[in-house]
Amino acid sequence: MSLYDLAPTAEDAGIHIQNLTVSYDTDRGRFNALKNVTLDIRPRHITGFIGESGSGKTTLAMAMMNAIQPPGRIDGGAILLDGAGDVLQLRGEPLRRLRGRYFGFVFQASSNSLNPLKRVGAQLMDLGRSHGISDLRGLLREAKALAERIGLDGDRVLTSYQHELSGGMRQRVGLVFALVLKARILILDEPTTALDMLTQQAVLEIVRSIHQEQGLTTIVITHDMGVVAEMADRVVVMYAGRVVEEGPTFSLLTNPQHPYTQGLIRAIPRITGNLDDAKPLPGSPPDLATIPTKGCVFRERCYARTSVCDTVDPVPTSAHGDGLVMCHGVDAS
């Protein structure tokens, strides 16, 4: 089997999430981390997931791979992957093979995904063997070329242990691991967290370049609105385990409809002008135990709250041409 035999066609990279609910057991009971999430991730697009910590961004990405671990549980819904069916119906070896064939995931804490007792190159060969790749030398050549494209010394990195690499280098090694098997769906969880500004720019440029060259479906999970504005074709805004707004990047950022999205944008400091113009969101994000079970989950922090927000869940309303927003204020307009 060659390095390229594992990759499905570029058309097989759309994800269709239907009424997905994920919950977690805690010492205070079982609570929803995601509730009734319905969303289409479009093939060959870069989609940005944005929201405060605890909004459900990483949980949604892990659920796409059917990788929620105890004490978490997927309580309902479907995740339909073009060309593969419902990912949530797979278990064991079929699920492992599907993940390896379709998904490349770069974790926020990249050092946690590296074995401190093995050199990077040895870990890469283990990865190749686990996916049935016979040309391991070809795999190493491909990894070296990718490493050098993102500003690393390929030979040095492949012969290094984890502790011999900086945080930024480990982050880029994670990107190499995610890309080298020719996955069709690339998920980047806070990809620039450990990087300085110049390296961040270089990594974002190479991600965009490889995304275009390989026709990937790319998901970028971030707190950084600037990364979304620069990278994403579409934006998914999440709050308390719900998608509250989604649409094309330019339209959503220039004309945000949901009060939460508006608040995120107002909180961004400007390089010029009065720094006091940046206004933080009032209140604190809810934890799993304090998310309202009915009504709008954002109502406690919303300037536009009305009585209907306390008891009635908002429904999706068309926005941004081909996007959506979940807000009673928009419904009434």
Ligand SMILES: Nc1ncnc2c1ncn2[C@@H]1O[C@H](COP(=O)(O)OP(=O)(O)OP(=O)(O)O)[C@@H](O)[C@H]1O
Contents of the next structure:
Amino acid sequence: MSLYDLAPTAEDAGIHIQNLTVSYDTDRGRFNALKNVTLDIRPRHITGFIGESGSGKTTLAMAMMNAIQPPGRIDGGAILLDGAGDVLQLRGEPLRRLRGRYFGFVFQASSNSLNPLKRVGAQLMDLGRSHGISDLRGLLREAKALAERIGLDGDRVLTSYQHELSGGMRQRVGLVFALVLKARILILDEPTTALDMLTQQAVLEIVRSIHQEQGLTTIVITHDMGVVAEMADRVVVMYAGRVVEEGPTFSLLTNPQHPYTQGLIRAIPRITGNLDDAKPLPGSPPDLATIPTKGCVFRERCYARTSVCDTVDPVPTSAHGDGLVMCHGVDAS
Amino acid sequence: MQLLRRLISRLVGGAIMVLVVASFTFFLVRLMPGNPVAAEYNTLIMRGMTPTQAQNEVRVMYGYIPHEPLVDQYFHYLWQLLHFNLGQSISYEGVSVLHIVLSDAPWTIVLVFLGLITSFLLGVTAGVIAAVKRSTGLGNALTVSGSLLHGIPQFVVALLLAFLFTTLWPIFPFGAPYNANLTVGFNFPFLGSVAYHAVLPVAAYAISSYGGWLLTMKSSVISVLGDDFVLAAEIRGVKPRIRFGYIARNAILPLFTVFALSLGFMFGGSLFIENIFDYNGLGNLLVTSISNRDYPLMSGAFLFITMAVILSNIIADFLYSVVDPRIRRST
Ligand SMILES: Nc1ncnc2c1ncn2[C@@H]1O[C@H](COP(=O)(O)OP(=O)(O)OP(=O)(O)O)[C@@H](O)[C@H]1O
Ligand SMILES: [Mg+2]
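With the form predicted alone in hand, show me what the form predicted together with this ligand looks like.
The next block holds the full complex; its first chain is the one shown before.
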């Protein structure tokens, strides 16, 4: 029996990432964008991914769907999906079907995630046909209802071409595509960057309620700590292709262990506070070519750097109860 | 509605272009060294005609009177043109230019379109393969074939084909569109003969355009493959067949512009190709009328070729706006 013959899982879909390494081929050579990432994404939770630009958030999300594009390559590791096995072992037709069944992905640049030459409704039907849905009218009704729920004019959107929609509308249409097949895992890559504050608030609210209604496993990639604080049950902090800290949102935000997480949180200006209270992190993140291959990747910017940081890779230490942190400065407790 | 308005505006634009070209040929003939009209007039007088007779004769041939003021001549010429009167040929004495042009035009149109379709189908298919398999030997070989053939001028291709297949290894005929002994009509021997005579010229058109299609299609496919929506469709698990349709339709769009340009190139090429194969079409007509100094025929053939190019451009442009919704709404 092949993996995709399994009935659609009504059950929980957790993701277990093991020792994942991904590299990109560049003019200057091949560099790791993710290195030995091991991480559990819990079912029925909303997990927030944060980290500066280039830290590997999108790469990690793409790897989970086995969708790393050339010049990228998965060098090793496994992505074990509850009920489906190792996603990285799938190719061709089984992979295609699994994607429709398990993953709903909203693109970071979702403003261009549609075929410019076809109406939105027609592309929804293509999606339905691709995943064996016979009641295409029902699918369109469903899509329309979803669209209206997130503040779009359903009829208008379904009969529109992409170029007739605003950036914020396109992003929400991307969300409709991600949700309409009732996939088990919803991945939002900076889903609200094109939305104004009020719409963003409303959309996140609805994502949260759909998440709960359908018992989804949701991943929200964002730069916005506010979004994380509001939405996420757990937070994953990434730096230079590594997960440096992970844990329940409240504990992680109020009691960050890793100097990088501490810096990220201190860098947020508060509306009610003094702008000078926000302290930007010194320095800038390394690019792929300058990530140290040995020792802690954050040491150049760290206030607590010691000599051990230069030579020894930090190992995961448990923190926040059921979370972890990768830092030599944190004692195992 | 929008489409209709667009079509009408294009047709009006086309009509204006035809007018410009007609005016251009009018003045060109007049500005040619030795003013052919006046020369003809003088020859007739020398043959012993009275000025009135000579004037009438020239008027019939060229459609205007040589000693009228230029502006009057010009409007007279345009007026005649509106009635499809292109004057009379000099080399085919007394035969109306329109008649000659109309009897030669279909052959050119058939050749050009067959050549265009053949090269388009071959080039586009090869272009898709060259794009998708661009890192393999096959992909590279196709790209190289395209670049090489793209660099060879049309007349060289035609000369080469003519030499190879009518002289060195004479398996194809040379000359006229069909065997003159056959009865013209919708019968098998006649159509077969037409096809047989068309093979080499069509091949010349096809070979000289193939490379252009291949290279354009290849770069177009590669650029579409890099678009976000292609990856998005893949990640949504859209079936490969449907995805291929998305890519093909998007990649072929830019080719409509090339299509329009290519038609002009091919009609232009008919000058060489028909001449080399001695094939009776508009191009050959134009060349012989120039060497015979048959100015009425020359401007007639020239006008007709121009009109064919303009009309094909309008059609290509219109089709473009049918397939691309983004164009449809603008202008
Ligand atoms: N196609 C590619 N070719 C080469 N390098 C790439 C490619 N895609 C991503 N990278 C590199 O991989 C690293 C991680 O990129 P990724 O897009 O995952 O970052 P991110 O955390 O999502 O950033 P952002 O917040 O800006 O979206 C970056 O250093 C980036 O330069
Ligand atoms: Mg990203």
